[in-house]
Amino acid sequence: MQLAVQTETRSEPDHVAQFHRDGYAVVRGLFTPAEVAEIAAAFDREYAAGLAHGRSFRHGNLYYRLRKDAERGPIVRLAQWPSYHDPVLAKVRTDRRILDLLQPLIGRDLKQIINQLHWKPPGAKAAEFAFHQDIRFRRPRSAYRNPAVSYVQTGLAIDPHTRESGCMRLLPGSHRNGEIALPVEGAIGDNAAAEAALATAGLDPTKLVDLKLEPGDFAMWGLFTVHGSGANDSKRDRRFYLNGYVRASDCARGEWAFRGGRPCALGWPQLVTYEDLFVRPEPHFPPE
């Protein structure tokens, strides 16, 4: 199935033209070194908090996913919705600079579906993401309308992202092919980014590009853009702050981020992806 994706025009900003053409875009140095250092400190606090639980832990929408790594022992793979309690991270999710980039793509009335911290500790082998499209995770489908043109996933680099550190790898133009049956058994985060899986799905792995980022660089990609990332074989962390936004009129769930261009603070948790939010909101250790 070929998707109808908006084409670029001369009046479009550079990042908009790249997003429409390639399915992703990068804005360099959106956040300053001082700001990145403050966010990095918040990452460190959240990593310590997650590790202290000893295993995956949930409290409402807040969720820490832990995994055992053969080289390092328990590691924190990700934290979902830490912005409910961390003011530094909460400030980033509604930063005006982000809205300025998103508005020409999806407007100024935006809900948020993703608020995640991703870690790849140095030397950790259990920290890969198989090649996938984010549309895979948007459930139930009835809650997400016009997904090809209403949703933008974003990522802020906290550390250098290189092939050695396990940077994201994307397939430019793959967003035009609709949903692709990529062969993955089990969870995306528990599988390697195998190029053979792309070939099996009829995609050309030689077209992959490395999303090389420096701290403060800001990346955007769509729900149908094929991407994945390998292990961190470097000697330093590879951290990524992900925030996913959707045009409010095209989504039946999520937390408000901007109304009429004005930032919205988080209040009582709303239904996002945790289906049992109103059944089991209390702190607990979910089954692995």
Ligand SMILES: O=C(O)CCC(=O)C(=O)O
The other form holds:
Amino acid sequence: MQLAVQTETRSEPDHVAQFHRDGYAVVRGLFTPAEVAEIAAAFDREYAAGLAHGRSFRHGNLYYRLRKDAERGPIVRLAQWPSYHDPVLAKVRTDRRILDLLQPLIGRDLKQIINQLHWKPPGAKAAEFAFHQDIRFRRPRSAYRNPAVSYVQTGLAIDPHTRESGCMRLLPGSHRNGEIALPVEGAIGDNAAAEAALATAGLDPTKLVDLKLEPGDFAMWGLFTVHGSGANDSKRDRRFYLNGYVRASDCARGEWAFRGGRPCALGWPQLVTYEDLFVRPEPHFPPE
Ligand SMILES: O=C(O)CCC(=O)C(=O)O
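Now that we've seen the form predicted on its own, could you pull up the form predicted in complex with the named molecule?
What follows is the whole complex; the chain from before opens it.
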């Protein structure tokens, strides 16, 4: 008797194919409107807490960055690691749906490097991110192995992201070119997303794609994908919840997010990006 041999062809999920091809991918409506409303309320609590400090503030890994905006006065640009104290935000970072998307890309033993809220209040001009690759922030380099294939940055849209509201703009395929010398003076978050910087680096700004998102949409991009974002010229906030994950075996730093696919709660803060965590863990106002 002859046995029929069945050959099974397994195709990659769409987001995996797009991530590998373009250096980014989008999954629409990953979080429901009710979930987004709950997360939006957590954003508002964090904004008020950050603003109340009056200037940038740090306590361990928790950090609020404030800036003066010509139109709006002091604004909170971002909060890092609010998940140590906010259960709504903490729940998102280890959501099963996120693991299901990440697993085919970087596995199910994952540490987390970024847990960050971004605000662009309506009309805020001082809210841009100059064009860059996130690899520039992954320091020390020796702590990150195989960065092109071991790391996924994610962003959950809380509000509509459009060109007018300062959506991210990405250069598809740029992740294949390694580290690119993109001219910028000072901090990425204190500089405009100038297309001229791309041209200076030999990149074609006409190839930029607007990352248009609706609330609940979920974006993923890699450490080498060139991106930036402009001011918010719309009449509403543009909030974005960023969580960045790395294959644990490829990274010497970070907070565990998933071990063997199981979610890991945050405990005592671990060394992630704040170099003085064990030297100056107490609350303080860092230099701007
Ligand atoms: O919030 C944004 O638009 C910018 C995000 C970004 O560029 C980054 O986090 O690297």
